[in-house]
Structure formats: C-alpha cells, structure tokens
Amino acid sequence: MNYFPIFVEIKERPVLISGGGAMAVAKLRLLMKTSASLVVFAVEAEPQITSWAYEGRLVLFHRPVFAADLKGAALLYITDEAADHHQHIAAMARVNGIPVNIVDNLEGSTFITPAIVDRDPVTIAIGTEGAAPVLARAIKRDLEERLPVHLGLLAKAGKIFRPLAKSLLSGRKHREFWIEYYDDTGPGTIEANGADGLPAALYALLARHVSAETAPGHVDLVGAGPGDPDLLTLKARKALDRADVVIHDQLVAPEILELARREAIIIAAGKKGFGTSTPQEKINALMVAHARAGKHVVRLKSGDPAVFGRLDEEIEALEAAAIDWRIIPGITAASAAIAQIGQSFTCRGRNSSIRFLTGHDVLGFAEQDWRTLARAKEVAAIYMGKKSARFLQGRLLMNNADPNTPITLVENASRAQTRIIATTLAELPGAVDGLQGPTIMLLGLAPRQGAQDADRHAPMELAL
C-alpha cells in the first residue's frame, strides 16, 4: 500500500485549483460538495466556472498561482492542460507542505483523488493508486446500487444521538445497539414515518437496550474454509463481523483474518505437526476466559471445524464451563481440492464411499483399514500426510496395493499459490518434497484433463 487512504479536514479551508478548463470543472464539480473555500486561478476559466463565481460558490482569479496564495491552503489542484509550469507551481505547495495533485500526473502528485460514493456524512473512497481507474469506477458504480439513498439521512442521526447512547450504553450492548438502529430499526423508521420517526424510535430502542441485561459471553466455532475468502459462508462473515475476540489457528488465510472489526482481539493459536504448536488445553483456557468476560469469541478453524479439528474437545472445556457455543460449518479443504482438480469423490461404477483420513494423529503416524484402502476402485481424502508419505505408501504396498494407483495432490487448494501434482503410489514419496503449503492427497484419483490443462495454465507470476 502505496497510498494510505485518510479523510483530510477541509471545512471552511482553502481548496485551490490552478486551471480553467474542462478538468477543472470535472474537479469543481467534486469539490463543491464539500464545504471549503474553493479559489479557482485561471487566466482563461469555462463560463461554467465563470457562472460558479458570479452566484458566489467559489472565487476566480484570472492568473496563475503565486507563493502568497498558498498560504492556509488544505489542498491544490493543477488541473491546466499545459504542462510547462506544473512542476514550479507543486514545488512551491511542497515548499509550503501543501499537499498536491497534478492530474493525470500520478508521478508528480502527492495526494491522489478516489472514486467516491457519496451518501454524506457516510463516504466510500474508492482507490487504485492510479493503477486501474475503471475498476474503481466500476466498483463506485456497483455500490452506487447496492447502498439506499437514505443511508446518509440514518448516519446523521445516528451522529447526533450518539453522545447520548455513549453515556449509558457500553462495550458489547452499545455495539450491539448501534447494530440494530443501522441493520433493523432505522431503515425500518424511515420506510414506514419517514425521517420524522428517526428521533421517537432512536429513544425507544436506547431505553430498551439500557434496560436489558448484558449478554453473557459466547463462542462460535467457525470454518474458515480452505483459503480463498470467496469460499467463506455468508453466517460465518457475519460472526467475523461481530466477533470481540478470534482466535484462530496457523492456516487461516490472512485475506480472511482481515474480515474480523478492527477492534477485535485477534489471537494466533496455531498447530502444526510435528512442530511447534499451542496446546489445546490453553486454546480452550482462552475460549473460556473470554467468554466468561462476556466476550462474543469467534474460534476460527482452517476448513471445517468437524473434520479433523479437535471439535469435540473444544465443546466439552465449553459445556464444563457452562458456556454458550454453536458450529458454523466451512468447505473443507478436501472438498476445495476435489474441485480443482475436476473430479467427483463418488462415481457411480467405480465407488460408493469416500474416506476423510489424517496421515498422522496424537500418537504419531496414523492407522487405517490399509487392507480396504488398498482395494482398486478406493478413493480417499488425505489430510496432513506429506511427513507421513513413506509410511502410507509402504502400509498401502503391504496390502497389496496396485504401484500404479493414482494419486493426486493438491497444494494450498483454493488458494493463489495453489500446485496440482499427478502421480501415483510408487511415486509418492518424492512427489511431496519441495511442498511447502497445507496438503491434500486424493489416492484413487487423477486429475481430469481439463483441470491439468487449466493448472498449467494458471500460474502467471509477474514482478510486482
């Protein structure tokens, strides 16, 4: 990040432009939604900017821009179409500390302007730093039809009953109440009184939530899913959304930690095996320590939080606690992986059953039914099995197992860095040296060859 994005203070401030033509008034434009002084230096001005002045929205003068000028100025703006002169006129606000844009100048400038959406007080600044304004655009255009007209009328409100509402209500009931007014009661207000029942409905839902008891602590145990944030639930986004505390473990995309409040207590409780890892004992000591402070808590777990996540240990330090819990499922990794590579877990004429397995567990590597698995036609979902590679293969080889078996192996599935890797069970130990990233082997399949050809397309790393 290039371009820190800050909202700059420019109330009754001099905003000035050097420019009088048509990306002046595409500027002004802007700009006169705003409540700064704006002064407009030109030597030649549009008669749009010329009209501008005459009905006093802002002041021309018809020449270029001096040093004296730039004195208690928030922002300048070069906006001529001549060029000669850009570089002495931003020296002279750098001089000053005035912060500058040249347009279509990105070099030369040191403030870059956003796509808004405006719905004042509320503002979305949309930035690309200069890369792609058409995205932004279309993004801008995108909110534009997604956000009601009347969110700007709920946040004024909200501004002037906010004192009132910080005085008797904190922490989670007064999060809890804003949260209503903006999802719930506000625009439910508006749509049936108008703005005129903001103020009535705003002191019945403060009185109902000082009058309420304070929610006591509770834990979602959430799935964070494979990776990529597109394949997170809706429900668990919202409980991101709400959460006071996360903990969650080593494999959570950092894209999808990014999702939690800002003021959200996050901690890292990650496991790795054979290596360094936080016991489970003080992840539950944590859950429990803050949800008994009243803490809405949030433990995030890299896929689904059922399938080879120690859930069961977890609920039972929660109910011994008595405290409050619920699962929110996830996509986990194994099903990710199966997608990518095109195939289907079940197949009518080759199986019935699909195996979830762990190549290894508390105890180290992990058994199984080998003499099943070791069947043609078996299909399996291998979880942390690189360290166990060898010892699956030899136990699968005693059983009888075809060398020949497919298996495939899919690296951080979902993600960007994502691998594919075909290969079979002869081969296997070789194929997981060099991987650095979460594992899924899938014995029994290969990779269909429309998703090897997308694989080996996908890939295209550029010098960013």
The other form holds:
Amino acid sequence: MNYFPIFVEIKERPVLISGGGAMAVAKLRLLMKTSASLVVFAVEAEPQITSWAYEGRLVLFHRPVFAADLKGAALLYITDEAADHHQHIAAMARVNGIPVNIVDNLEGSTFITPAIVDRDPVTIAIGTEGAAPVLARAIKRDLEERLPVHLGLLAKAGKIFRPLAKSLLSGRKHREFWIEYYDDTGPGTIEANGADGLPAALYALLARHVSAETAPGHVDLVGAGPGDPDLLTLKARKALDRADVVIHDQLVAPEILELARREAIIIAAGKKGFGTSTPQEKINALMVAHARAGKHVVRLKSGDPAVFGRLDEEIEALEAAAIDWRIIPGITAASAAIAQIGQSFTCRGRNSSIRFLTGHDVLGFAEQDWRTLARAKEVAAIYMGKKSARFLQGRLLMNNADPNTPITLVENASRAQTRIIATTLAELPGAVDGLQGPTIMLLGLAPRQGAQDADRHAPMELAL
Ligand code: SAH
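Alternative state: the form predicted together with S-adenosyl-L-homocysteine, after the form predicted alone:
To see the whole picture, the full complex is given below, headed by that same chain.
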C-alpha cells in the first residue's frame, strides 16, 4: 500500500482550486458536498463557476494562485497544470506541508481523491493508487446500489445517541446494542415510521439492552472454507464480524482472518500433520476460558468443521464446561477441488456413493476398506494423503485396482497458487513429489476435458 486512506478535517477551512475549466467544475461539484471554504483562482472561469461565486458558494479570484494564498489552506487542487507557474506553487505547497493534488499527475501530487460513496456522515472512499480508475468507479456503482439511501440518517441519529449509550452500556453489551440498531431496529423503524421514529426507537432499544442480563459467552465452530474468501458463508462472515476472540487453524487463509472484527483477539492454534502443532487440550482450554469470560469465541477451522476437524472433541469439551455452541458449516476442500476440475462427485451410471478418506490417522497410515475402493468407477476424496501416497497405491494395487485408474491432485484448491495434476494410480507416488500446499486427491476422477478454473485468475498447471 503506497497510499494510506485517511479522512482530512476540512470543515470551514480553505480548500484552494487553481484553474477555472471543466476539471475545476468537476472537482468543485464534489467539494461542494463538504463544509470547506472553497476558493478558486482562475484568470478565466467557466460560467458555472462564476454563478456559484454569485450564489456565495465559493470565492473566485480572477488571477493565478500566489504563494501567499497558501497560508492556512487545508488542500490545494491544481486543475490547470499547463499554466507555467504551477510547478512553483505545487513545490511551495509541499514545502509548507499542504497536501497538493495535480489533476491527472500522480507523480506531482501528494494526495489523490478517491471515488466516493456518500451517505453522509458515512463516507466510503475507494482508491486504486491510480492503477484502475474504471474499476474504482465500478466498485462505487456496486456499493451505491447496495447501500440504502437512509444509511446516513441512521448514522446521524446514532451519532446523537452515542454519548448516552456509552454512559449506560459497555463492552460487548454496548456493541450488541449498536449491532441491533444498525441491523434491525434502525432500518425497520425508517421503513415503518420514517426517520422521525428513530429517537423513540433508540430509547426503547437502549432501555431493553440496559435491563438485559449480561449475555453469557459462547463458541461458534465455524467452517472457513478452502481458502478463497468468496467461498465463506454469510453466516461465517457475520460470526467473524462479531467475534471477540478468533481461534484458528494453521490452514485458514490470512485473507479470511482479515475479515474478523478489528478489535478481535486472533489466536493461531495450528495443527499440522507431521509438524509443530498446538495440542487439542490446549485449544479446548482456550475456547472454554474465553467463553467463560463472556466472550464470543469463533473457533475457525479450514473447510467444513465436521470433516477431519476433531469437531467432536471440541464439542465435548464445551459441553463438559456447559458452554453454548453452534456449528456453522463450510465448504470442504474436496468440494472446491472437484469444482476446479469440472467434475461431479456422483454420476448416474458411474457411482452412487462417494467417500471422504484420510491418508493418515492417529495410528499412522489409515487403513480403509481397500477391496471396495479398488473397484472400477469408485470415487473418493482423500485428505491428508500426500505422505501416504505410496501406501495407498500399494494397498489399492494389492486389491486388484486398475493401475490406470485416474487420480487428480488439487493443491491449494480455490487459492491463488492452485495446481491441478492429473495422474494415475501407477504414477501416484511420483506425482505427489514437490507438492508443498494442502492437497486433495480425487480417486477415480480425471479433470473434465477443457475444464477451466472457475475463477480464471488462478494460475494452473495441468501436468498430463
Ligand atoms: N476440515 C477441512 C479438512 C481439514 S484436514 C475441510 O473440510 O476441508 C486438512 C487437509 O485438508 C489437508 O491436509 C488437505 O488434504 C485438505 N485441504 C484443506 N484445505 C485445502 C485446500 N485449499 N486445497 C486442497 N486441500 C486442502
């Protein structure tokens, strides 16, 4: 990030605009939404600017901007860079610590104006560091459609109530009050009674939260999906958004942790086959301790928490401590992997059941019902199978599996560095060599011819 977004206070402060052409008009339209004092310097100005000056919405000087004008300015916009003396003025502004923006000149500017979604006092600024203004505008359009127009009214009413709410509620209760207001009570009131109903609704809501008992802590056992944040469920997102504590597996992608509430405590509790790991008892103890302290704990597990995630042990620990819990399912790695190779787990006439297997368990390489797995047309997703590739191959061949049985390896399913390797049972041990990331083996399936990665942006190697 080469540009850090901040909001600059410009209330009643001078914002200077050099130039009086179309560019200046465009900037002024934006700046007139603010409470800044606008001062335009233009030897010649568009009629629109002149009429704004007549209306008293800005001050217009029919001359170039001089160094002395910069005193006390909050910002300087140069919209007529071609004029000779602007290099000098821009340099003066920089020396005096006044942020300067030269329209269409990133190098000469010390700040850039983002695309703005305006729901005053809620303002969303979208920037691309000059890389893709068209993209910024597309994002703005999308947000404009999504965010209700009454958002600003909700926030204005909320702002008036903040001191009172803060004096009566604290910590989690305070947060829950505001969540309920912005999620339900506020929008519902505006719809039913208009903005005038907001103060009464806020008082009633506040009274209810003040008298409510302190909510006990609880644990959400949440599936984080295979890696791509877009594959997170809405429920998982909401849980992350409200979490006080997030205890996550080593496989949970950093982009997903980014979605946790900013104040949440993030605890890495890695469990890696054959590697360093946090003992299960320690993870259980962490969940219990934080929930007992009244916290909303999110136990974030990769994929689906119910697939090779030691979910039962965690639930048992929570039950034993009489702590409230619920499961929020996620997309398991096998689902992401099969989507990437364009295949279906089940297929009429081919297989009417599928199996999820693990390559190793607490006893080492995991034994399976090899006889049935070795039959033609069987389909299975094998988790944690890299290390046991040779063992799996041996067991299946011993049970008369066809050495040409297709197997597809999907490394880092749904992540940017994903790889798909199509191989056969005969070639399996060699094919897993060099795989670094988490990998799913799809037994009995080859990638569909011409299958494309659903996201298209992910680089792929198809080693056939
Ligand atoms: N609960 C998880 C599985 C945890 S076991 C789920 O439902 O996906 C860990 C194993 O899952 C890894 O060894 C690997 O085999 C698989 N895995 C997890 N994320 C993966 C990914 N993005 N791509 C491929 N395999 C993955």
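Between two forms, the rigid core is defined as the largest C-alpha subset superposing within 1.5 Å. Since this is a predicted model, take the numbers as computed values, not measurements. Residue numbers count along the first chain shown, from 1.
Any CA movement of 2 Å or more for Arg94 between these two forms, core superposed?
Comparing forms between these two forms, the Arg94 CA shifts below 2 Å.
Using the rigid core as the reference frame, would you say Asp104 shifts its C-alpha by 2 Å or more between these two forms?
Asp104: C-alpha displaced by less than 2 Å between these two forms.
Does Gly394 show a Cα shift reaching 2 Å between these two forms after rigid-core superposition?
Passes the 2 Å threshold, so yes.
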